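Encoded as C-alpha cells, the following chain is the form predicted on its own, with no partner shown.
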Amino acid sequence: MKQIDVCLTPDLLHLHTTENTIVVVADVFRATSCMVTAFAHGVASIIPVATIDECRVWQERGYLAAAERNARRVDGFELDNSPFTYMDDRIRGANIAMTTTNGTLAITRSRNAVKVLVGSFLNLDAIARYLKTEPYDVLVLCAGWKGRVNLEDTLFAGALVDRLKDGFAMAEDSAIMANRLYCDGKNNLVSYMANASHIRRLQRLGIQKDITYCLQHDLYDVVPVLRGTALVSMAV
C-alpha cells in the first residue's frame, strides 16, 4: 500500500525519504496559495528561488519578479505575496521568478523527489485526485516559518491526508497528528486558527482578506509541478 507522510518543517526534511516519493509543498500563508492562484489566472511559469539575489538575476533577464520577506514585499520587485496580486491580467502568459521567506526555499530543497507539486487548500481536490492516480508514496512538506512548525501548513497536510487515507497508509505520527488537527478544525478553519502566529503577523499588516481567501477549499483545478527549475501547470 502506498504511504503518506508529513514533514512539519523543512529543517526536518533530512529525516524523511524522498526516494520513490512525490513531495507536495505547502506554504498556505501565502506562497503556494499565490502560485496556485497565478496558474489559475493564466501564468505560464514560475521559477521558485531561495534568495533575493537569485530572484533579481531573473528579473534582469526580463521576468516579472516577486520577492517577499517577513510577509512584506521587498523593495525593487514588481509583485508581492498576496494572492489577489496574481488575478491581474498583466500576469496572463507571463513568466515569473519568485522568492519567499519559507515556501520557495521548501520547494528548492525538494528537488530530489520523483515530482514536486505545489499544494494549497485552493487546489486540494485537484492534488488529491492526481495523487490517487500515481504509484508513488507522498510526503507533504510544510514550509513552516523560518524552520519552525506552523498551524496552517500542518492543517493543509492533515486535509490532504484526510482525502487520501482510504488509499494510503499513514506512515508516521506526524501524518496522524496533522489529520486529527484538521478534523478538529475543518468546520471553521478561520476561527480555529484565530490565535495562530502567522495569522497575527498578517493581521498586523491589515490583510484579513488574504487569510480568508487562502483557507477556501477546492477553488481551482490546477496542479503546479516542478519541471527542471520552473513550476508549470499540469493538466489533471
Contents of the next structure:
Protein chains: 2
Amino acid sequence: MKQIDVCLTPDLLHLHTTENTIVVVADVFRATSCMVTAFAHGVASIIPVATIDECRVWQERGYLAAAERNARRVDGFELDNSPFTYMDDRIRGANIAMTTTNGTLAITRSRNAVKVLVGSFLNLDAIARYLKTEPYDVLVLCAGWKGRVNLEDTLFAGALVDRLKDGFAMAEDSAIMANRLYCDGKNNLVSYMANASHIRRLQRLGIQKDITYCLQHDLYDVVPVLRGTALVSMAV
Amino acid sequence: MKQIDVCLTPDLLHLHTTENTIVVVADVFRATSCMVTAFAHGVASIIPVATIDECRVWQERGYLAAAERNARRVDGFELDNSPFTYMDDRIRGANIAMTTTNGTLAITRSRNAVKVLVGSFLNLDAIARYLKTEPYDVLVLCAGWKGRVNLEDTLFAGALVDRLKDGFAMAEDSAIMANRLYCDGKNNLVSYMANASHIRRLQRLGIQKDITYCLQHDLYDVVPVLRGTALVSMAV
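What does the same protein look like in the form predicted together with another copy of the chain, given that the last one was the form predicted on its own?
Below: every chain and molecule of the assembly, starting with the one above.
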C-alpha cells in the first residue's frame, strides 16, 4: 500500500525520505495559496528564489517580482503575498520570481523528490485526485514558521490525509495528528484558526479577508509542479 | 503572563528557549512513566545516561541498571522499561542508572533550563500544581521517537497545557495543537491512541497492560527533578 507521511516543519525534513515520493509543499498563509491562485489566473511560471536580491535579478530580466518578508510587501516589487493581487489580467502569461519567508525555502529543500507539488486548500481536490493516479508515496511538507510548526499548514496536511486515507497508509503519528486536528476543525476552519499564532500576526496586518479566502476548499483545478527551477501548472 | 510552550520533539529544541524556563520532559511510553512510578515506590535517585555501557559502569558501583532499546529489555539488567517492574520493595531507597531510546536523551539535552522535571499522565496534577507556584515560563519537551513527533507525548503536553491555561499564555501553535488533540481524545485516551505508531510497536511486544497504565491520570503525587546529573523526588 502507498504511504502518506507528514513533515510538520522543514526543520524535521532530515527524518523523512523523499525517495520514491511525491512531496506536496504547503504554506497556506500565504505563499502556496498565492501560487495556486496565480496559476488559476494564467501565470506561465513561478521561480521560487531564496532572497530578495535574487528576485531583483529576475525582475531586471522581465519577471514580475513577488516577495514577502515577515508577512509584509517589499518596496519596488509588483506583487506581494496577498492572493488577491494575483487575480489580475496583467499576470496572464507572465513569469514570476517569488520569495517568501518559509514557503519557497520548503520547495527548494524538496528538490530530490520524484515530484514537488504546491498544495493549498484552494486546490486540495486537484492534488488529491492527481496523487491517487500516481504509484508513489506522498510526503506533505508543511512550511511552518521559521522552523516551527503551525496550525494552518498542519490542517492542510490533515485535509489531504483525509482525502487519501482509503488508498494510503499513514506512515507515522504526524499524519494521524494532522488528520485528527483537521477532522476536529473542518466544520469551521476560520474559527478553529482564530487563536493560532500566525493568525494573530496576520490580523495585526489587517488581512482577515486573505485568511478567509485561503481556507476555502477546492476553488481551482490546478496542480503546480516544480520543473527544473520553475513551477509550472501541470495538465491534469 | 507566564508562557507555556511545547516542543514536539528534541529535534526542534534549537527553536525554543530554555532560559528562565522550567522544562517538563515527557516520554509517556514508557521512560518518564517508569521514573514517576519508581519515585512513587521509594527510589532514592535515577541517573539518566546515554548508553548501555554507561549503565553497566553504574551497575558495577551498586546501582540498579535499567534499560530499554527499541522497546526491549537489555540482558543482565535488573529493570526494563515496564512500569510494573518498578513496583517492587527491592527498589525502595535504591539508586538507578537508566538509559532509554528517547527519554533520557531529552532530559540530558535540557540541562540549561532553570529546572528539568519529569512528567507523565501519572503525575500530571502534581506537576501542574508545582508549576503554578513558580514564576517561570514552561516548556514541555516531548521525547518523541527517534526525532519524530509521537501522539502520546503530544497528548501529555496538551493535557498539561489544559491544566495550566488559566495562568499561562500559549506561546505558539504547537501548544494549541497539542491542547486540541488532548481535548479531542481525553474522554478515551486508550482508544484515541489505538492506531498510533508507537502503540503498534508496543502491541507487537504484548504490553497493552503498560499502555493502559501509562494513560491513567494523577496516580502519584511526585515531582521528579534533575539535580546535577541525577533525578530526585522534589518535596512538594
